[in-house]
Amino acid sequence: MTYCVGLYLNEGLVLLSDTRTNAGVDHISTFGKMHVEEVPGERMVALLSAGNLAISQAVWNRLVEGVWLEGQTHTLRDVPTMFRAAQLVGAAVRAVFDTDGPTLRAQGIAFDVALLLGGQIGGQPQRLFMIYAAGNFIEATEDTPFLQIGEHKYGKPILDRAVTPDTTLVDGVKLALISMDSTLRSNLTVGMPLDLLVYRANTQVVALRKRITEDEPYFRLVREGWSNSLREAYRAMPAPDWVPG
């Protein structure tokens, strides 16, 4: 399991995924989620993943070998758009369904994938897609501004409460750490290092890319400083009057 999360706001993207992959306790590693192609300038596009690494390491190969869409073989450095995009994960998922799905079915093995893209290509707008295992995909709204996928419940309820579109660059990084960091407290198939992008809108280059490792003060600080938060807030609220003393 894992956990992605990428945030659609006003001012850019911010994405981040964990590494950690587990086939069993005695099989724990860490391999990056994070894929990004970019052409400076030109087009910025990034993809993360969760769920079976196979099949997902599988459909970012295809994506860089070229996948056949509408009559002819595309790769993310030449769709038009986000939206071709997408439909290029879609496209890439399916392909490795058709090839590698009837013999994962044979052994009992589910085929599990899902995909957060993110980015912008030329002068149109930023975009952000959650592809499924079916090929699939929704989009972010200004109604809707994150997508997770993954182990996403532990996380979920800050963003719910605290991410807006006007939300900005700096406290989007900030609540995607909070997010991480309650997943990981509650999870043990989710685990450091952490891997950041941030993107600032109609730049079509990465802005900050980072390895957050356990190491790292500031996200030491957050991890401490949330959970102090917490509690003093829980301490602040007054006792019901219905509950004996």
Given for the second form:
Number of protein chains: 2
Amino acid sequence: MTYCVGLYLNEGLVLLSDTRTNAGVDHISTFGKMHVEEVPGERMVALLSAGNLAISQAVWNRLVEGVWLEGQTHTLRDVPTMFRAAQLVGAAVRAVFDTDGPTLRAQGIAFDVALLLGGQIGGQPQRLFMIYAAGNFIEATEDTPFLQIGEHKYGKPILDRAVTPDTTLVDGVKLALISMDSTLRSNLTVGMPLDLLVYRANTQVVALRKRITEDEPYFRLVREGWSNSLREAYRAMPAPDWVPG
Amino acid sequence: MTYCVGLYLNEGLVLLSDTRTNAGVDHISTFGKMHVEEVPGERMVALLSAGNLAISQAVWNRLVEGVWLEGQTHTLRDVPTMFRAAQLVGAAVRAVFDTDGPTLRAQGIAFDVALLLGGQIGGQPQRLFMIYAAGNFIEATEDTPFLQIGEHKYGKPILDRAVTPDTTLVDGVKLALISMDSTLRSNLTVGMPLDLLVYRANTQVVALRKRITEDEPYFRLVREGWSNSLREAYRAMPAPDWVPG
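Could I have the structure of this protein in the form predicted together with another copy of the chain, to go alongside the form predicted on its own above?
Entire complex below, previous chain first.
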């Protein structure tokens, strides 16, 4: 499993992924699940993946080598819009499905992959997409300014309650880390280190890309601080007057 | 789906269930999922269920009419220990599986049921069990003083961080309601009203049984208060100094 989250904020994008892959519980590895194509000042396009690692690596490799879309071979470095970028990722997913799908199906293995694609090209708006295993996709909007892939349930309540388009990038980083921490605590197949990318809107360049390890003081502060905050918050809530003392 | 949670605290037990059942998204109903057998001063035994409603209702009906266990028919009103009560519930689950399992399997329907059984009999310790669809079961201990069935992921982070055996019954009610609220917000198949039972250890009588509706002022306070608390808590956390301003 995996957990990746993308926040779509007025100030920019916050993208966070874990790095654990597992086949069963006794074959655990560390693989980066975040890939970036950047032409500083012109485009910044980041792709995060969840699901079967062989599939998601094949998708990325096809994107680097070029994928056929509407009569021409494209990469994420030359598509003219983010919508085309999402179509290209979808086309790469379908190409992998065409190649590997029949054998996977014959062996009873699900074609399991999901991707987050965020970025900005030229003077167009920044966008954030989630691409499904069928190669189709949805887009984050102001109504739902975050998207998640992988093991998304544990980390969703804090996002539901706190993320709005007005959330700042700094607060977005906090919230993404809190959401990830809730997931790490509850699911063994999501693991450290983490890969974080912060993108400031209309800069077309990565503002921050950081690998966060167990030793990162700020992440330790989030882990301990958040637990303490939750305990203090529930204790501070008034008690129901109908529970007999 | 369903969400039920049981807290196993030194002061007693807190049991909470939702009441929604659904077959698809356009056939939604309200059914109580909490049943209680009480002989005041002698025993208090409560059963909460998740999964296929036909299965869980059949289990409860069998328990009321009597289930064969070790050469005799028993109900939850006459088993001598909580361990026997858990065995009896398991035997009821297996009896339903023997009756309905083959046809369900032939029609491709999973035999999906899970139950929480909490209570105390005579001078023996209170206990809390989770019974699986195979009729076997596990028990809450001081190391993990809560058990969940149904849609458990959204509501687990707060329990992981805050519930200890020393948690008071009043705080346990708060935490169970917070956990339920997180689940209600994220999963349409979990719905109001809620059924709450509070049991104070060594009383062998229900301390409180309450149906909590949308109009219940305290639950509304929990919903709004908790969202506000979370927002205040993350805003109060220091910001990472490595996010460029």
